[in-house]
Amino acid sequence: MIAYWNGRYLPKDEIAVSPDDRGFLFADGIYDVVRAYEGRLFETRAHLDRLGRGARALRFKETDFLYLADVAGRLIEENKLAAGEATVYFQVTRGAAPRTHCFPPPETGLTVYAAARPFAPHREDIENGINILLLSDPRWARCDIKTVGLTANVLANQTARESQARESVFVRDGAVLEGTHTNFFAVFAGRVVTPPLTNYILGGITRRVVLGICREHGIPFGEEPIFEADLERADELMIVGTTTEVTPVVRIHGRPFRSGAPGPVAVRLQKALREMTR
């Protein structure tokens, strides 16, 4: 497979990180995914314009990365990719110096990645739905910056495939916030309701089509607060995002909810979202 790496397409097993790269030392760096559509990149701008957001609040030298757009085409042309699916990875660290805590010298390069490779959705998860665990959140108070510091999301989401569940959602307070790789969506009386967007979670850019999607079509909507005591008035409950689309929460820790298939609300965004994207 061809990459990219600091303004060269390399073949990726012969790129090299630096051991003394910020992002290997510190996950002082963040990333984006891109998914495309038989050759057609979806929301390149907005998933490029949210990497610069991160670039900013971690104070990089460079915030501007709009032209990895361009990047993303030539990978999956160069990879032969424009048949069927595939991701776009993007990943820029603070560049490599030697260790210390305080930013390293202003002439410090950023190293910048990116990688495209075939990917095959779940289509089962999306049309029968999914089992969740609610776990306590432990990140840290930054979840809308989207960094490589993604530990405690992995051990979560490793609890989640040892209990046979697809994805974990983050509870702190009472509140329920989002997926360790998604956004959380619940339906009430045939309303449509998402968390507000806060430091605890990532501004999904499928959950912004979604809530489109909900605009356009005269689904009633809101970003509200959702508690873990509400779920048992939800009539449905979804995880939505950039490799899980729209997927229906059919079962909560092995306990079926609701009828333990996927909700007409759900199905009805699920369709949207697929005209769209293809």
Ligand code: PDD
Second form
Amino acid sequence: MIAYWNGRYLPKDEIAVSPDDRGFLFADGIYDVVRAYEGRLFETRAHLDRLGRGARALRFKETDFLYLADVAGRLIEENKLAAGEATVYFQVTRGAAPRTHCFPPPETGLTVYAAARPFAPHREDIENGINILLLSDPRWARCDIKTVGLTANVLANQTARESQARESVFVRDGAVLEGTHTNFFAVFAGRVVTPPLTNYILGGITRRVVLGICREHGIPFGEEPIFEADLERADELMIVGTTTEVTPVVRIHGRPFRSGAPGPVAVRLQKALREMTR
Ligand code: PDD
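Right, the form predicted alone is done, so what does the form predicted in complex with the named molecule look like?
Let us now look at the entire complex, which starts with that chain.
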């Protein structure tokens, strides 16, 4: 597999990360994941704009990351991923320099990595729905930045796996926020609701696309807090993201939610999203 490493295209296993890299030492970096459908990248610009916003939030050296769209295209080509489905992963760190908590010397270059790989979505989950856990959110207060500091997400996702659940959804002060790698949606009396953009969730690209679908299809929607106690009144729940698309939630902590089957709004959103991506 050919990957991109600081301006060069190299066999992935020839890439060696410095032990001084601040991504390695401090998780001082950001990342993003883009889907490719039959070689066509979906919403690349939005993902790279988010990477740029993350870089500014972390006060990285001023950089325009839009060139990574061409990098992604070349990785798809070089790795013969133009037929079928793939993901492209981007990661940027503050670079490699002797360890200090403050920023490294100004001449330190950012470390930029990108790699493409085949991706098979969990079709069964998307069709039949999944079991989730609701877990107290132990993360820091800048969940809007897509940093590689994902330990809390890793632990929560592993807890889900060990409980025969597919995803854990974080709850802070009673508010249901987002999953370990997904945004959260609910349907109340035909109205689609997702938590508002705050520092406690990632501004998901799929979230935005789904809200756009609601607007276009005349489905009522709102960006409002969802409290755990509100879930009793919800007709449908979903998680959405680049890798999960629109996945219905049909069980919580193993207990069936409503009928235990995907609801009509989820199915409608899935169909509309599929039409946009295929
Ligand atoms: N995760 N919330 C969190 C915490 C995420 O990590 C992600 C994406 C999302 C959904 O965002 P988007 O629709 O832009 O993919 C929400 C990626 C896919 C990952 O970590 O692999």
